[in-house]
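Next up is one chain by itself, shown in structure tokens, the form predicted on its own.
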Amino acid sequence: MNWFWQPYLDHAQQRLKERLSTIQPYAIPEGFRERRAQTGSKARPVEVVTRSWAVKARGIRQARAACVAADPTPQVLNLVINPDHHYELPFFGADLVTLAGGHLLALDLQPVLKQDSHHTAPVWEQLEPIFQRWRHRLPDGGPIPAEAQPYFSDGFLWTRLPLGETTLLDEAVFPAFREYLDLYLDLVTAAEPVSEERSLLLFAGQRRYTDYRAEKDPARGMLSRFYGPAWTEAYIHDFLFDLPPHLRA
């Protein structure tokens, strides 16, 4: 089965290997590495496959991808890099979603502590020129809910494209994806451990972000239709957003 977003995941995996000398596998709970189901009608069934991938490294608690593929849709890559709370780092988030109505595409370096300029200013100084370079090439995806705004940066790149659009995907979306990821890896490689007091604040911010994302995960309905609510809730809480409820060293 062809998966539309494979080049993006291939690129991310290669760049993490190239840039992070401490990279190693991250444990994926049993039953989540691959799951298959049938969708469509009885007369014309369609197989849908969900695959998972994850690694960790110095500065990164978990870098993981959730990949959904059916022919022709949905086609989804949800790639999130969760920072280690001992380092002053944002989250990396890429949502690349192809549905029957078109492509929904989002990129961001998402703040852990949005109102804390010590946390956000150094990232924004480097992200702004990248964001400005690509935002003018892509149609705006529309407003995001007020409740979601604390979890996105000023460099949130969000667009919608029709299914037949290939030029902007090749000439804007993929280059933007590469630049956002490379900046994130620059931040990771330069990061130094923070104080214990600061790590407590960062962990609390990560906890808020993770709880919000788990509660509002837009894939919940789709995954539940394919695999049932029990598996879906376990997948969301035990893999996609698996930050421990309490601080650990």
Ligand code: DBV
The other form holds:
Amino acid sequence: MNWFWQPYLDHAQQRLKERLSTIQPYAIPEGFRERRAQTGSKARPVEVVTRSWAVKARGIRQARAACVAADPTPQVLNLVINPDHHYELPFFGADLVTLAGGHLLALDLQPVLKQDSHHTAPVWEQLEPIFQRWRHRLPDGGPIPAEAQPYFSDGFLWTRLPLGETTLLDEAVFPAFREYLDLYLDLVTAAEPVSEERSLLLFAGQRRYTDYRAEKDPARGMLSRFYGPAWTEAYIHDFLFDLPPHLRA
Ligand code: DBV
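What I would like now is the form predicted together with the ligand, since the data block earlier showed the form predicted on its own; can you produce it?
Next comes the full complex, and the chain you just saw is listed first.
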């Protein structure tokens, strides 16, 4: 099987290991680590594989990847780093999606509390120059639903590229991915715990974001076609977006 986005995942795994001295495995529920199915037609079946990976560390509740691969498409790396709500940190989100029609690429440090400048300003100050450098080299990906606005930063890098485009992947998308991730790891290593009161607010913000992502997951249709709706719903709620509904009393 060809895993188109494997160099990106390899890079992320290595950087997390290098920069987070407290890194530990994160338990992946039974049945989610790897799933295979046949797609395509009876005459020409195509195998499609979905693989999961996850770790945790100081400041990070869950860093997880979901990878989908078939020959030649779809190819997906969805990487989300969910901060621990006891730290003033955004989410890291990367959605690298290759479909028959081309690449669809999203990269962001997404706010937990978008309206709160104490939360967003320190991130934005550092993300803005990185965003500006890369956005000029990549075509705009087009409109995003207005309801998604509260969950994106002003540094949302969003582009669509044709399948044959390799130069821009190598010279803009991959370096942008590395810079967004390195900035995120800078923020994590510098973060100090917040007050109990603040952490409750951050948890509520994480709850809203996670509910939105689970409800609107653009992969739901594709995963349901491959693996059925029951497995897909469990995968979305019990692994991809698994923030507990409530804090323990
Ligand atoms: N997206 C996910 C997860 C995926 C996944 C968990 C396991 O959140 C894949 C896989 N994204 C995925 C697929 C598609 C998209 C599209 C398969 C294509 C859907 C299709 O056309 O059939 C960014 N991803 C998209 C779209 C957006 C994002 C805006 C287009 C949606 C549309 O056109 O309907 N996802 C969104 C986002 C982040 C993210 C901003 C974080 C940076 O992960």
